[in-house]
Structures are given as structure tokens and as C-alpha cells.
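For reference, the chain that follows is the form predicted on its own, supplied as C-alpha cells.
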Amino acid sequence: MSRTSTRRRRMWTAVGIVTILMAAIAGGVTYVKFFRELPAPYFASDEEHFLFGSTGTEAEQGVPYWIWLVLPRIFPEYLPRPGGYAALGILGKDGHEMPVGLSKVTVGFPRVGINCAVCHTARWREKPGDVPTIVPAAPAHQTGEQEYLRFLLACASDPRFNASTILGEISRNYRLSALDRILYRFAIIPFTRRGLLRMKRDSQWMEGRTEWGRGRIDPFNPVKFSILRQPVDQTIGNSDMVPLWNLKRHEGMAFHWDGMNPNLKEVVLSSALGDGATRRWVDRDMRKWDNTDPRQMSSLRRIQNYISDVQPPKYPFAVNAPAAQQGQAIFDSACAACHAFGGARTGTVIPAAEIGTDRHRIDMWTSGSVAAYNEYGEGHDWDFSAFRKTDGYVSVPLDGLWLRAPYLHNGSVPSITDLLEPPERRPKQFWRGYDVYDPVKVGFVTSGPDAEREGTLHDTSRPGNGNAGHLYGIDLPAESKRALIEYLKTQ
């Protein structure tokens, strides 16, 4: 072999080695910067985990943290008022980087996802100047989840959602490395925009339907259309947020407003999937379900443990004890069968024909969806088998009733006082989402300039918003109603 051929062979060998090394380096950088998942932050208490922990939504549905952080500053016009994400009813808690209901996990780069607390943590005040009290596991009556989604989608639709604008704003908070600036400019920011615009296309079904409004969500139409691949229909599933406290005592009862599933583990698992967790993440989390070490335990198991035991807050205002005692007798004779723990019908599905409330939420959940969800976990260590179709609403226990306002499954009646009135005398329009409490009517303040500024209008004439039905107690004498309300404050 000639000396020239030997040199040529060595040259190509060197080129091959360099190419392999460069490919390995590029592959390593790609893995580290885009796919490597670091352990989610650990929170010592189950409550903190509930409020800020990960439920696996970051990888697929998460927004890059640095982009998420600066969007309210770049696009304030897409918020209902000044205040950043707080203007959407998203809660902050002292000592924590992330708001309540939002988790931060590194999957290649830091990403922000939602968790259970975004829909299940409330805020209330006695009067406007007070520091708000935050109550985990309570219905998030103040949160505008649809508003949050639409804010992100509006930002992505704006031509200012570009690398130069976003990187310039990020630099006011943090100095990205040279490599990260390149990755954000040419990959992360463009990919994020495309992902949000794809989400916008997938969310077109929402247009033309009744708005969710503060404290409400259509939890299962997104599942039907995106996860279960059911045909897009015209149903409306708008529902009030539900409390997640004391669920150990609810054992054997049906869950969700229509009682679609009586198995708490399936409800917790399917809720994570509905919020955007991947089956891959769930596979990994379910393998740790029986681990008793909190640092190694399943994230969803910790959440189930917490909501099984956490207790509702006591009514914080004075109660007329003699009136409440009279009200208890009325409750025992007229309400306990459906709403007391141990009642013959408590936790069961009451037929829609009997209860007479707006039935849009029932009609949203179809038999096809039931079959598809019960098949969704096939081939995995976890599975679903308890989803079902019903034709009514669950008669729930009334623990923590004072903080569940507004009332009925769609949040169409602002206070307990209003609920004991005939439907024609219940408010036809009111503002949802204001956090100042009205202890006289037993509900939140729903009128006036502050409520209008901070809330969203609930119009009972809109499809899915009807306030008819639940006629129990409307014929009681005024004095008996007052006594019953006084007792209900103690629940």
C-alpha cells in the first residue's frame, strides 16, 4: 500500500472519529438540553406537595419557565387587568417561587405545568382590606382556568412572540448561557409558539360555547376530544370546582358531579391525565404507589393521602347557637337523607328528572366516552374499569358548605339564602370570582364595582348556566329558612 493511501486512510479514519464524537456530543447536548428529566422538587409536607408538586403535566403541556415568567410583561393587554397571573385568580403563597397550582420541573429545560391545586384551592377575605386566607383543597372559586389558557394562546398568536422580544425580556431577570440563548432563539421559543398554536387549533371546540367563568371548568370535553378521540359534539360540561377534603369519609360514594366514577384512585389518576400527564409519566409514578417513603412515594399517592385526610375549615364567623339548634331539627327531617353522612341517599346519583337542575353536564358525558376511558389504560400496570354513564347528579355531603359557594353543580346560585328561594327569585346574573365573603347570605359578594372588576359575569340564561331545580326547602317559612341557614353554617 502506498504512503499516500495510508495517509488517506488515516485521514478518513480521523474524520470518522471526529464525526462520531461530534454526533455523540450533539446527541448528548440534545438529550441534556431537551429531554433529560430531573427529579421534581420534593416538598416535606403533603399539603405543600398538593399545592406545588408535580402531577406529570410539564413534559407535554408545560410552558418553558423563562418564557412563562415574562409573558405577562410582554402581553399585559391579554390579561383582564394589571397584576400578572394574579389577575387571572391564580394564587401566590409567601415563601414559594411558583404560584399555587403551578409546578416547575426540568425536562431538558425548566417547564411550568398545572397540578390539582389550580382548581382546588380557594381564597377568601372578611373585608376588602384584609390579607387573604388561602384554603387548600377548597373549590377555587376565584380562578379563571379558561382565561389562563386563552392568555397563553393569545400570546402565541401575537407576532411579538418571537426570540428577540422574549430573550430581551428574559435578560431583565436572568442571564442565560451563550448555548442556552442559541437554543432558546432557534429551538425552544419557536417550538413553544408552534405547540401553543397547535393547542389553539385543538381548542377551537370551545368557541361559541358558554364561557366557563371564574371558579368553573369544563373538565371532560377536553378529555373526550383530545385524549379519548371522541367526535366533537356540541355538549357543554361547565361545572363548578369541587372541594377535595375529607374524602376518606366519602368512601363508597360517587365522585364528580354526575357520579361518573366511584373509585377514588381512578379519579385521582384520570384527573392527572386530564390535566396533561403522559401515560409514560403515570407508568413511572404508579410503580411507586405502594412505597411508604415520602421521598420515593408516588406523587399521585401523596395527593390521594392528603385529600383523604385534610379537613374542611370551620365557619369563621359567629353563629346564632339557638337558631342553629332549631335549624338542625329542620335539616334532620328535610335534608339529612340526601346530605348527611350516613343518609340513605347521600353520595348517590339523584335522577335529573327529580332534582330538575340544568342537565347539560350530564349530557356531556357519553357512553362512547365511558367505553373509551375504561379501555385507555389497557397494556399498562394501571387500568380503568369504574367509569360509567349516569342520568343525574350526586347528592353530596355538606362538610365545609360555607366555602363551596356558588352552589349547584354549575355554580349558578350565589348563596345558600338564594338557593332556598324559588328559581324565579334567584339572581339571574351575578359576578363570580370575588373573594370577600358575605356571612349574611352565606356566599361570596357577587355585586358591586369590586366584584365586577375582579370577577366574571354568570348569566343564567346561557346554555349550561341555568339555576332551576333543587326545590327542596323553598316553601319553608322565612323563620325556618333562617334557622336552617344558621345550622348549615356549622357544617
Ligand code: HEC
Second form
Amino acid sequence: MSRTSTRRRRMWTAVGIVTILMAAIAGGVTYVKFFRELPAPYFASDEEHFLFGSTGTEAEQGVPYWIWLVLPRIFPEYLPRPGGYAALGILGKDGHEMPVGLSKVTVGFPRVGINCAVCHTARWREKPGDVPTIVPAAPAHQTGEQEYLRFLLACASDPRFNASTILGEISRNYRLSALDRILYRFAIIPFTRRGLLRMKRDSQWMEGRTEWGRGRIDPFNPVKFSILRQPVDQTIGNSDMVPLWNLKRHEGMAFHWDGMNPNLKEVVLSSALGDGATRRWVDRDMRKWDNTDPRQMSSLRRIQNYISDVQPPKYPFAVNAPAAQQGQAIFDSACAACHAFGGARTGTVIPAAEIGTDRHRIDMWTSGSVAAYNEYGEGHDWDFSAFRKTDGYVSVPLDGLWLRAPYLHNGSVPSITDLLEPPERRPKQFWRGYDVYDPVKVGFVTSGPDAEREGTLHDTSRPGNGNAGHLYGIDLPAESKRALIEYLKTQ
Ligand code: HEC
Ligand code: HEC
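Other form of same protein, the form predicted in complex with the ligand, not the form predicted on its own:
And the full complex, kicking off with our chain again.
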């Protein structure tokens, strides 16, 4: 072999080694900066874990933290009014960096995902000037989930969603390192924009269908179309948010408004998946299911334990005790069979023809979706088997009833007083989402300038918004209704 060819070979070997080294460094940087997942922040109390902890939604569905932070400042016009994310009914709590229901985890870079509390934590006040009370596990009647999604999508569709605008705004708050600035400029910002625009295409089906409004979502159509790959149909599944308290006492009952699954663990796991957790994350979390050390245990198990035991707050206003006692007798004869713990039909699916409420939510859930969900976890330890198709709505226990307003599966009746009226006398239009409570009608205030400013209009003539059916107690004399309402306050 000649000397030149040996030298050339050595040179190429050196080039090869340098290339491999550079690739390894680049690979290492890519891994650390884009994919390395740091442990989720630990919260000492189960309540804080529920409010702020991670349920694995950050990696795929999360928004980069610094982008998330500056969007309301760059695009305030896409929010209903000033105030940042709070204008969407997203709740802040003193002493916490993140709002309730939004979790922050570093997967390469800090990302913001949602957790259970964004839909399962409420706020209420007695008077407009009062400091609001936040109630974990209560239905989030004030939150505009669809508005939050639409806000992110509107930002991504705006030409100002670009590196110079976003990095300029970030630099007013925080000094990113030179390497991070390069990564944000050339990768994270354009990828985020592309991801959000993809989400916009995937959620095109929402357009033209009845708005969710405050305190409601269409929880299963996104799962059907995006996760279970079911064909897009014309159904409307708008559902009122539900409370997650006291679930140990709900054991054996059907969960979800239509009773689609009676197994709490499956409902908890599928909720996390539906909100954007990956199957891989759920696999990892399930391996820790039986660990009892709060620092090591499964996040979802910790949440399941919490919602099994946490109790609803008592009705905070005066109750007329003698009237409530009379009301109990009326409840026992007219309602208890379907609503009292231990009632013969409590927690079961009451056929649609019998209950007579708006049936859109029932028809949204198809037998194709049932089969697909029961197959979705095949090969995983948590494989689902309890999803089913029903034809009715569950006669839910009424624990914490005062905070479940507005009422029925689609939130179509603002107060208990209205629910005891015949459908034609129930309000046809009202505003949902305002947090001042009305102890006279027993529900939130749903009219007047404040409610109209803070809430969204519920129009019962829109598909999926109907307020018919559930005719129990409507013919009672006024005096008996008053007594029954006093009793219902104590539930
Ligand atoms: C984006 C809003 C949203 C998020 C996030 C969310 N849920 Fe829900 N959840 C709902 C709605 C709405 C329902 C009622 C759905 C229906 O049946 O139509 C519901 C129903 C439930 C139920 C059934 C309760 C009953 O009594 O029937 C359970 C349990 C539950 N969710 C647990 C969770 C857990 C655990 C998480 C977090 C891992 C979670 N949810 C996250 C909106 C949400
Ligand atoms: C035959 C069973 C049955 C009887 C009797 C019955 N209900 Fe119901 N109730 C249901 C069902 C089913 C639902 C859910 C319907 C829906 O959301 O579309 C419901 C829903 C409710 C809700 C709304 C709960 C929420 O979280 O939004 C209230 C309040 C209520 N019932 C009160 C009463 C009262 C008061 C009586 C007695 C006067 C009564 N019900 C009698 C079956 C019954």
C-alpha cells in the first residue's frame, strides 16, 4: 500500500470519528433539549397534586412554557377580555406558579399540559366584591375549554406567531441561553406552530356545531375522532362538567352521564388518555400503581385515592331546618329511588324514553367507539374492557348538589328552582360561567350585566342544549317545592 493511500485512509478515519462525535454531541443535545423528561414536580398534599400535578399530558399535547406564558401578552385580542388566561375562567391560586389545572413538566424544555383540575375544580362567591372560594373536585362551571383551545389555535394562525415576536416578548421576562434562543428560533417555535395548526385541522369538526360554552366540553368526540380513529360523524356530545368527590360511595354505580363505564379505574385512566397522556406514560404510571410512598406512587392512583375520599363542601348559606325536614319526606317519596344512596335505581342508567332529556349526548357514543376503546389498550397491563353503549342517562347521586349547577347532563337548567318547573317554564336563554351564587334559586347567577360579561350564552334551542324532560316534582304545590328545595340544599 502506498504512503499516500495510508495517509488518506487515516484522514478519512479521523473525519469519520469527528463526524460520529459531532453526531453524538448533536444527538445528546437533541435528546437533552427536546426529549429528556425530568421528574414531574412533587406536591406534598394530595389536593395540591390534584390541582397542579402532572397526568402525563405535557410530552405530546403540551405547549412550551415560555411560549404559553407570552401568548396572552402578544395576542390579547383573541381573549374575551383583558386578564390573560383568567379571562377564560382558568383559576389562579396564591403561592403557585401555575394556574389550577395546568401542569408544568420538562420534556427537553418546560411544557404546559392540562390535568383533571382544569375541568374538575370550581369557583364561587357570595357577592361580586368577595374573594372567590376555590373548590377542588367540584365541576368547573366557569372554565371555557373550547375558548382556551381556540385561543391557542388563533395565535398559531396569526403571522405574528413567529420567532422574533415571541422571542422578543420572552426576553422581557426571562433570559434564555444563547443555545436555547437558537433552539426556540429554529425548532421549538416553528414546531409548536405546526403542531397547533395540525390540531386546528384535527378539530375542524367542531365548527358549525353547538358551542360548548363555559363549564362544558364535548369530551368524547375528540377521543372518537383523534384517538380511536372513528369516522367523523355529525353528533354533538356536549356535557356539563361533573364533580369528582366522594367517589368511594359511588362504587358500583355507572360513571359518565350515559353510564358508559362502571369501572372507576378505567374511567380515571381513560380520562388521562383522553386529555393527552400517552400510552407510554400510562404504562409507566401503572407500574407504580401499588406503590404507597406518595413520592414514588402512580400519579393517577394518587388522584383516584383523592377523589374517592374528598367530600363536597356543605351548603354555605342558611337552611330553614323545619322546612328541610318536610322536604325530606317529599324527596323520599318522589326522588329517593333514583337519587338517594341505596336507592333501588340510584346510579343506574334510566332509559332515554323514560327520562326524556336531550338525547344528543347519548347518540354521540357509538358501538364502534365502544369496540375501539376496548381494543385501544390491547397488549398493555391496563387494557380496557368495561366500555359499553347505553341508551339513557345515569340517575346521579346528588351529593354536593348546590355546586353542581347548572343542572342536567348538558347543563341546560340553571337552578334547582327551574328544574322543578315544567320545561316550557324553564329559562330558554341564560349565561353560564359567572361565579356569584344565588341562594334563592339555588344555582349560579345567570343574568344581568356581570353574568353576561363573564359568561357564555346557553340557548336551549340549539342542538344538544335542550332543557326538556326530567318531569319529577314539577306538579308539586309551591309550598312543597320550597320544602323540597330546602332539603336539597343539605345534599
Ligand atoms: C377537559 C375537561 C376534563 C378533564 C381535563 C378531565 N375531565 Fe373528567 N370529566 C369531564 C366531563 C365533561 C365529564 C362528564 C363526561 C360525560 O359523561 O359526558 C367527566 C367525567 C369524569 C368522571 C365520571 C364521574 C361520574 O361520576 O360519572 C370521572 C371519574 C372523571 N371525569 C375523572 C377524571 C380524571 C381522573 C381526570 C384527569 C386524569 C379527568 N377526569 C380529566 C371533563 C374532564
Ligand atoms: C326515574 C328516576 C328519577 C327520579 C324519580 C328523579 N330523577 Fe333526578 N335525575 C334522573 C336522571 C336519569 C338524571 C340525569 C338526567 C340528565 O342529565 O339528562 C337526573 C338528574 C337530576 C338532577 C341534576 C343533577 C346534576 O348534577 O345536574 C337533579 C338536581 C335531580 N335529578 C333532582 C331530582 C329530584 C329533586 C327528584 C324528585 C322530585 C328527582 N330528581 C327524581 C333520574 C330521576
